[in-house]
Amino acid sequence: MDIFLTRLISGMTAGSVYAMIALALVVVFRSSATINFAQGEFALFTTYVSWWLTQHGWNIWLTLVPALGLGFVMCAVAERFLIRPVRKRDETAVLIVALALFTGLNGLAGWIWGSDDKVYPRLVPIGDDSFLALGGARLYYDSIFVVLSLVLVVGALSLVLNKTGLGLQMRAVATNPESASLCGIKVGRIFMISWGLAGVIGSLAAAILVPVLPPGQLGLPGMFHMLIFGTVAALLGGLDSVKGAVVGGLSLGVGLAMINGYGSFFGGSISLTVALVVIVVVLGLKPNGLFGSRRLERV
């Protein structure tokens, strides 16, 4: 039972990060029906900026302000000047641009800060007694912080979407951009804001992720696997569902923790293999995910 609880806590911690990455993907998809495959590299770049500021004497918490702001600006600018001009052509052009952004941002980060791994400070310091006893397992404070961060992000995002004029416009654009435009909504501006919000969520997820999950260091390949897991979580829950992103992320995190923990006979971690299997199964059996809505098109 103690081992089960330990793996459950580990899975919830990882799943909360997957859910936040999935939320960033969902925010973009809801507004523009586009999957931002460069989302992880935007987050990686802003995390490098956060780390760089700590090397110049900044408190790690203070570095989040410019990092999240940069995430908003970078994603909004990318949507306006790189994604939007090619979206009118076809989805393949959008995919190519997103992949180019993925490669370019990763290369730019390596050119500026080098390819060596960096030690990224923890947002929540831990020590020998930095945990709560849960049965025979240890619930560390940083795990609690990760889960609470997800709760706050979901709460803030739900508040924006359901209780503000901006959220109403975002929902209108997500439902029917043409009708929203006829009603006077500036669709292009909503696209930019949606991408910017996704950049903020992704940047926060990366800053939380790096010091918590192995190996606990900031490196150039660090966000690639997380983007895959976040994409799987979004597909599993539904690419246009906030609730689905949370359920998908937590389910994936706990599921992978249990498979890796109890499936030692496989001879190592099979997380990526399981993630790819989930993608195939979801796309084959339920393309809209668990909570995604069907998109009907009149022809």
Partner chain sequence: MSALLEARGLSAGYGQAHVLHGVDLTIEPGQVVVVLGANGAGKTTLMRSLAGLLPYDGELRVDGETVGAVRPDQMVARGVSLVPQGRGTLTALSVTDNLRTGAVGRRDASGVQEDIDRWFTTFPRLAERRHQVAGTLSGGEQQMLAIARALMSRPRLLLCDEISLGLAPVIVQGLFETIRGINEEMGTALLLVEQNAALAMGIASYVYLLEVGRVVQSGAAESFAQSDSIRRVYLGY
Second form
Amino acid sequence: MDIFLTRLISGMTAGSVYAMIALALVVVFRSSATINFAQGEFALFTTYVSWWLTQHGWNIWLTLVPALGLGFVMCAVAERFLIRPVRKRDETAVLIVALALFTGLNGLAGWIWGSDDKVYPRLVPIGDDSFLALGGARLYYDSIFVVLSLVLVVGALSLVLNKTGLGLQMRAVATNPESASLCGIKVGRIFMISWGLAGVIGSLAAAILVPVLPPGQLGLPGMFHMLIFGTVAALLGGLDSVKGAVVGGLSLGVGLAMINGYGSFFGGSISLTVALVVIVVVLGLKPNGLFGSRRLERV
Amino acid sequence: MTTVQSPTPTPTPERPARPAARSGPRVVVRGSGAHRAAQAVVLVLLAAVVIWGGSLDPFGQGQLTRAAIFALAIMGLNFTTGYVGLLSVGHSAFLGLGAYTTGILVVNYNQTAISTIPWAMLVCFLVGLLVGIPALRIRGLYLAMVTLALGVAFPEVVARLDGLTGGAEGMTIRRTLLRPPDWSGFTLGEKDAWLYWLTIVLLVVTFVVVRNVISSRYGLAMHAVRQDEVAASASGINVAAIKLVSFGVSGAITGLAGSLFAMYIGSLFAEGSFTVLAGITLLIGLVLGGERTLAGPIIGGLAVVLIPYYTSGIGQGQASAVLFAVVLIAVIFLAPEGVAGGVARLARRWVVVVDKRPESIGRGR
Amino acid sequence: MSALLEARGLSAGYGQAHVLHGVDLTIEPGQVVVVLGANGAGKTTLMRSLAGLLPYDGELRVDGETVGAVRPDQMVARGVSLVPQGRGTLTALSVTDNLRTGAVGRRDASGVQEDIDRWFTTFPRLAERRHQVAGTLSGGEQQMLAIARALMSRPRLLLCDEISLGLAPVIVQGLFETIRGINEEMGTALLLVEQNAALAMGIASYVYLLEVGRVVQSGAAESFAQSDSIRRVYLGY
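Following the display of the form predicted alone, present the structure of the form predicted in complex with the partner chain.
Full complex below, order starting with the chain above.
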């Protein structure tokens, strides 16, 4: 029982992170109907900036301000000047630009800060006794913090989408960019803002996940698997659905924790293979995902 | 939209492609003496480069071998991603599959290295067919995700099957097992030179085969499927068969490259050589060299091997990644048809090759 | 005194396919103009160009001022609003949100709410379904919503592309009465593209006849309706 609880907790923790990355992808997909494969590397870059500032004596919480701001600016600028000009051509061109950003940002981070792993401080410091005993399992405070952050992000995003004028415009563009433009919406501006918001969410997710998930340090290859899991989570939930991203992320996190925990006969971790199976099954059976309404493929 | 008849679509906003209005370009008729002579010059130049490569020091030759292997792998990718438009990010899996097929057959089953090539190609062809199945229903980014997952899962699967593959420890092919066959005349000490020539020969053969396929009816059907599946199937093209077979053939070509790669590198680490990052590298090479061009994969192969080597001293070894990004974006914005296509376009300002019969279906480039 | 909207030598198309070839067209404030033409004459292309959805060659002026960028939001800001063919409602949004979206360019929150109430009065069936998602409405209701949404920006010119398409005659009749009322009460100019020429001519004061991308004839509606050939081809009597 306590082993089950322990796995459930670690699954929820990882799942919350996947869900946050999935949210970033969903926000982009809702506006420009594409997957930003460079989302993880944008986040990686801003997390390096945050780490670099802590090396200069900044408080870790304080570094989030410029880091998240940079995430917004970088993604918005990338959308405006790199993605939008090639959008009309075809999706291959968009994908290639995203892959270029992917390699470029990763390389740039390595160029500036070196390829050795960095110790990134925890946002919530924990000691040996910073946990709640829960039926024999240990619920560490940082797990609570990760889940709470997800709740906060989802809450804020839902609030923006459903209660503000900007959100109304974002929902209109998500439904049909052309009709939205006929309503007088500056669609390009909404694209930029959406990408920027995704950049903020992604940067926040990265800052939270680096100390919590293995390997626990900030390294160049760190975000790639997170992006894969985030993508699978978003696809599972439905690429245009906020609710889907959350459900997809949490079920993926818990599912992987259980499979890797109990499925020891597989001999070690098979997370990525499971991700492959999930992608193929979702695409085969329910291409819209669990809660999505729009397919990735544009006819 | 470009029409199906034109294998090299040149997006010209205003006027049709033939720049007859300008005084500049010389018109050369395909198959004429001048055209033949030009072709001969190019062939001689290429032969000279190849022979020069054969006389290089072992390290330089090794780099050329590596570039040729990547050119082959990219050629395979071009076959499906370029010509049929089925985007694949995970071709690293085929590279790895070919490499491990050769590795396993040589190490565990005592086969000679060269005899494993057909098996590597066959295995990759079959897996390619399998991967092609999702492509029947989906395309674009969706397909990219399936292939991404394939590329991501491959190293993990290899690690799981450790009885066969050596798992995470990797697999080492002893040098003596890679002895050149007796009939080749190469000794064990000349293994690297043997591999160089073997790779060049296979690259040339594949090049010729791909060239002929692309200009055949089958190639025309591939173009048609890329541009408009509905119209293609309405014209009597079996779209499903085209997609499946081209994915299979694509896998087989990249698998061939993988097999050669195993012989080249001698020790296989799935986590090192065959991650999805390698798949992305192949895609970068293709786009940079030029999709749907014959020379593109060769340029791409040279680029993805030589650029990282020559820039390894700059920017803590990360300069090549940044450079690739910049070049890639420049290519997408300035020359969407890649370096090969861009050069061809520039060349058309000076020389235009036309078919003898203007009404014939265009096979030229 | 300049015209509300003036097109001079308007040419447009899709890639290599040129559809419009130098169309001249003028709409005065408050005027009701109808464009007639067979399928493929370029009517929808014309409407899409005027709404800023399609790039064009030639000149487009609103209130005598040349329109620079080809952008729908700028045309809306200048007071030109399109009801596109095939409705173009925001299907995933509620009816109320559709109307609110139509008013994104406006700053007067209370005026927006007044207008929403006003269109709910005009179209009671929309009021009943105000919380429903637009995609679940019937074709007629979606068309009402599309018109109301376009009016939410308080346009001075409403472009209507085939609003009768696929709707029952009784509903079409109602829609035309509504837009005529809007024209009379609010002075909103109308540019109608219609298959149902008889109905459109009934409320129009000026007619353009479009054939393969060119204006071949234009004139006051009365004189048009009297022309035998026009009557035979477009009015069917």
